[in-house]
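Just the one chain here, laid out as structure tokens, in the form predicted on its own.
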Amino acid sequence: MNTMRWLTEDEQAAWRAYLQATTLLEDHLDRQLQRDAGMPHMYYALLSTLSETPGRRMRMTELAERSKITRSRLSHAVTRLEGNGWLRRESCPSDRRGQIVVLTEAGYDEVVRTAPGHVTAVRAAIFDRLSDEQTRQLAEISRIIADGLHGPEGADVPWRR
């Protein structure tokens, strides 16, 4: 009486292709950013996220949640990025225990300097290989997956804005 729904052959092939593609893509983007900016993709994503927020600042807890990384991993990343002069921490005025991370002018300049190479790498790895219809399908499929994993509060995901 096994009620387990195993993956079909087609689902297994799709799953393995997805895993291979995402692993290779993350490695490709990490190598590009290490070469061009001396930072991993995750660090660039943090800087980029802050560059798009009002005042280029965000509470550490919100940045950790949005980035889907642990607070300790974020704290380590922020310490490294502070060392480069790209971020700084401030005390949260409404919560003594909270901290706000702020993108400095030098950090913003680094995002602006690094973005063209990053966009070129993303375009070459993904969008130059897809038709317009495939790009729309990729967006739709990705939203469906993300919304399902986000749960009921999925309406408040950044790409829905």
Contents of the next structure:
There are 2 protein chains.
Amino acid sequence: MNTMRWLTEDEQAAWRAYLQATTLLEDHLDRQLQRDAGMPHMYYALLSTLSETPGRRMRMTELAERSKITRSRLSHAVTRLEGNGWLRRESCPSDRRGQIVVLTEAGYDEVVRTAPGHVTAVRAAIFDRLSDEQTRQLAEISRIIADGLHGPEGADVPWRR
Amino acid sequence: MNTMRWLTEDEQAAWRAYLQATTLLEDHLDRQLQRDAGMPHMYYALLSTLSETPGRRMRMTELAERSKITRSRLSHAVTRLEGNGWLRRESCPSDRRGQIVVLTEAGYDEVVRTAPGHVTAVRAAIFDRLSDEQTRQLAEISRIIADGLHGPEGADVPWRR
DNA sequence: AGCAACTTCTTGAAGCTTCAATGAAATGCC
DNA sequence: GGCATTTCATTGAAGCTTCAAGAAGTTGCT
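For comparison with the form predicted on its own, would you give the structure of this protein in the form predicted in complex with the DNA?
And the full complex, kicking off with our chain again.
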């Protein structure tokens, strides 16, 4: 007998729609930010995260974890953004392996300058089209998926990387 | 006065959750398929789409549009997959500019071999965790976002790309 | 203290994506 | 027919991501 569980009609439809939506949205936001800020969306997200953080600084590892990217990817990204003068590395006093990424004044200004355009793009693509109810549904669904893939925020699983 | 509309608390929460979920999921599926099939998720999706198509073949442009990727990206992808022997290019009889991508027997076998593992990964990450109601919500939300970004399946907008 | 095991971060190479430019063919217009 | 415009697909270079390896520092065990 065949013990394999395939996707139902509804699940297939949802999966196709999800793939199309995420592919289009990623592409759309990458283009918007590449045009208006000269960097891909993930790079902008890094600056944005730092801009909301006390001291506008964070340990590499923590920034990588919050952003859900590998340390390696972050390392390359920081090197590039440092070249733009938007970020700076400082060594960590409490742990000499550590590096602290600091958003420069120029980097902060860049976020301030480009945030309105980015928020407008996100609104236009998503939240202006969804009801409040759907916005909450999206949040809940996203949390369920994210939690399944890395444990609910702080569950340290050794088999993960 | 400031006429800019920022995101509400709920919208910010949804956006953060969405970004984390999609980043983690993409990464997870890319790894799963890279390990089990030796290709990234998008490449697998191309083979999978072709496998469900009459004659297991499609025009480049149509495959690119269904997959929501650029022709350029598809061109590179097909070159790579052709190198693996999973795809083959044929010239189009009705339009001599055209190319038709054909899934080879080996390519079809590869999809058959790796589909179960992939479906299991998708189920485990998403549908085993969502209620039927949430699955329908995800489909609806995804459709709304996708439609906003490229017109509802067939609306040909000249200003796009 | 000494040492293995682990963590932090970086690096270079290989692979993937984007962008702009190009060749070739089809289409529309007069 | 002749010519400009548009469409189809490809190409190479530059930029981004992944992967495996490695240097440096910390932690835990005895």
